[in-house]
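Just one chain follows, in the form predicted alone, and it is written as structure tokens.
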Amino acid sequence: MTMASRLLVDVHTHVYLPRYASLLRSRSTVPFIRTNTTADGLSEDRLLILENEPSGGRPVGPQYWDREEKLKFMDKHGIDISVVSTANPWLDFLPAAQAQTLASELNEDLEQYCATSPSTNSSGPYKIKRLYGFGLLPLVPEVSTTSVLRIVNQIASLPHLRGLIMGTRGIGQGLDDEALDPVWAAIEKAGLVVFLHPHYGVDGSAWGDKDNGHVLPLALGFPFETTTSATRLILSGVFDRFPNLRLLLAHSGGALAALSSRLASCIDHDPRAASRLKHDARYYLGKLYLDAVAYGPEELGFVSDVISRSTGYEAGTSISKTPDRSLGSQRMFFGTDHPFFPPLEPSEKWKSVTENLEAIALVQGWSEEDKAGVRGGNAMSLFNLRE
């Protein structure tokens, strides 16, 4: 195993770049950053990205936009490389013209943020930076296809951007909208990784009237949003039309793995859906990449089982494939969701780091090489992390 394959790589870590934070401070409706005065007479910034945020939003500070704070966090937790993405809600709330301009500017900002970061201490023929990034597309209603494709090309031309982050609404109709086909084609041709991340959750009325804070929207709403969006992509035939598209799902793909056989059965009994697909729905899970932000070894082991069996559901295959966790692990990646969910005490390590690393370490059926892959080796390969 090479030294580079032993690096710890965080693929799910966010930043609100200063230009983006400045925009949020200029606003008075969600999403925005509001400055409050505490009972002690001190100023406190709070970020509101969802309607009806509990506690008036979440407190924010330099860890959201200061690169040195990101690097301090990485150093504290032994993280060698981070593939950084702008956090939700991206540019979804802007008119098309402003979104186009800001996407281009923020992509240049992120390139500079990464390109001027320090290099790792890894040995080998290639210099490896500590920071790489996912760019942004102006995916908003009324944007022209030409404008989106121009930004895809921009991202592909920036050497430290290795993919792009995308929400679930596309240009307003969802990611299964055929209007996105030229965009998928360009992304596939450029070899960019798409990081699919939730923001909108599900209908809030499902949570009832009891005040449970962020728990239900974040623990259930976000993963269900990802599950639904990824399923719609599968049903639309996107992975048949663009078989080399590389899609990374946040939060281990939500409930998609657990519901994949039920999904396949429902498709079999609905000719409208079945006629669109070349393969059994379970085949397409093997086309996906998943972060390992699931916090439990049992969940990670199960997800890797489901991924590994996918080739047994390719059209024309009649032999049932026994799950191989080792094979499934090759499409899974460590993540932290920094700077969200900080510890209660500044001296503590972040549970999003320690619990996810512990979960990877305790998965039964993963070899030490498999675990090293999930911690970083898989990301080094997928994102081609070298200069």
Second form
2 protein chains.
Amino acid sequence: MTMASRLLVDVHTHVYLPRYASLLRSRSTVPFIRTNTTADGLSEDRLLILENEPSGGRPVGPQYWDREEKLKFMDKHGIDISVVSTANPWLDFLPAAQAQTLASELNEDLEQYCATSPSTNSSGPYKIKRLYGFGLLPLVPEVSTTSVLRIVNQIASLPHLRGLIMGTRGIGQGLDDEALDPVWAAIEKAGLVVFLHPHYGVDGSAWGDKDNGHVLPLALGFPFETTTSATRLILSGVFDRFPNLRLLLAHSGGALAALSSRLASCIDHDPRAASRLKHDARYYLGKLYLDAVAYGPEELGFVSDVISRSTGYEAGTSISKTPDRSLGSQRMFFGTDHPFFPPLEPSEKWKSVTENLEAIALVQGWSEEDKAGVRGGNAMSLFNLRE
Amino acid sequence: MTMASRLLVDVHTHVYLPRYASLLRSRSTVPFIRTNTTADGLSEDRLLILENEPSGGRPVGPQYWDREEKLKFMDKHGIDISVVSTANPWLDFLPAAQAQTLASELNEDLEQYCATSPSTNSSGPYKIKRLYGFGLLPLVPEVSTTSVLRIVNQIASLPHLRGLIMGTRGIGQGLDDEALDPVWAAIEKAGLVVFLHPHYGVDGSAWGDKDNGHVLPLALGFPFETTTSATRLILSGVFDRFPNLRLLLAHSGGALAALSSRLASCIDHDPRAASRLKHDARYYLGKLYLDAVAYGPEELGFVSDVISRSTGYEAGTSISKTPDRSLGSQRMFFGTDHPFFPPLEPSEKWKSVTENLEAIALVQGWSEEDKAGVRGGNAMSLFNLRE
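Rather than the form predicted alone that you just supplied, could I have the structure of the form predicted in complex with another copy of the chain?
Everything in the complex follows now, all chains and molecules, and the chain you saw is the first one.
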């Protein structure tokens, strides 16, 4: 194992770049940042990104936009490298022309943010920066395919951007929209990693009338949305048409692994849906990459089982009886969700870091090498992290 | 191990009793049964239970109401005993007075359906019937608590009903409604098992415009609904107030196990939600019973891990590092979802049976005794299946 693979790499870590934060400050409807005066006469910024945001929005500060704060957070927790992405809701709320301009500008901004970052202390043969990035596409209704493809090419040309982050709405009809096929083709060809991330959850009527703060939309709504979007992608045949597409799902894919055999069974009972796919639904989970942001070792172990069993579901093969967790671990990646989920006391280490690291350390059936892979080695390979 | 624990017991198997089927035939809005004439001039019954039912509803026939068909299905698949429940949407759509009358009548009907069923071939010390049942409560808006409690007592008094099936709407505000506390108290005191089952899924806009038949609402919507309802129950403190309540979740609890550490983390970051609970969210999963209707061995093994780890999350204990799958298996129960998911060819064995049995057989880390427990022994104990 090389030195590089001992690095700790965070693939799920967000930023509102200063240009984006300014946009949010200029707005008065969701999404926006509002400056309140607290009961003590202090000024306080609040971020409102959801309709009917509970608790008057969440407090935001420099950790959302200041690169020094990102690096301090990384230093505090021993994170060597972060692959940074703009936080939701990206450009989803903008008219096409503005989304296109801003995507281009924010991609340049993020390239600068990464390119001018310090190098790691790695003593390996390659220079490695501490910050790399996921770019943004102007995926909004009425955008032209040409202009989306232009931005895919821009991202591919920016040396420190190694992928792009994407919500679940596509150009208005979701990601199972055939109109996106040229976009998937271009992304596949460029070898960029698509980081699929939720924002909208599900219709809020599911949560009932009790005030549970952000718990239900974050704990359940986010994973439900990711699960739905990935399932619709599977059903649409995207992974049959673009077998080399590299899709990284947030929050360990939400509930996709847990519901994948049920999904396979439901498809199996629907001849029309089944006829559209080359393989059992479970096969496609082995094509995915999943972050390890699930907060528990049993969850991570299970997800790695589900990834590894996928090969047994390739058409014409017999089903593997003993999933190989080691194999599955190679498609999993440490993440923190920073700067969301801050600690209740500012001096504390962030539980979102310590719990996810502890979860990786405690997975039964992962070797030390597997764990080092999930902590960083797998990301070094997937994103080709070197200058 | 006694003979009895080698029996195969199906805890997730539905019926529309003739009285209920008649009601559905008398209606012309959802839910209802409609008789169509096919292109060949044949008469065909279709069941419509969801608003915007895809594919013009699903074909229904005697397997939904005829007890002989249930027994034939059981014989074909070696199922010794079924604990039968009315299928969704139960009485949810009825005015309170009608729901109350019908609950009482249907409970009597189901008692007869079971009481007059044949006995098993078991050579053990007790006589055991082949059919037991879950009763129904009139849980609809504007019902009086008194009348719900009267039906709880009725169910407790009917010797072949060993629990009750419940949807997620309660009396209109969901199951986290404090108005239900007297109902939980009465159910707990009577020792009845509550079988929590989905019907509504989530808002259909999540599924997009593509025609994927029933796949998305069944594969994802159902488990999302169960997950949401169980999570709201946890957040409401029901399991702290009624620690002996016996709640059986359909479809292995949906995505609850997979999202339980994320849920715990989200609660942990919300001091108000956390302050309402005695334990980490993961503790409460060990209070639950889960059917084994998840269609895959990895899913079942994972769920049993999550059940068994719960004790490590009791306030004041240190977290267990190695979940004991055997322990977790004791709260899991074979089920088939009959008569839903029929085979595409009538002569075939039902995959919903064979796949769920195969899944049980293949769980890594379950002993033969554990597997026998999941197949039937656990149900024999939980429902005290003897005359």
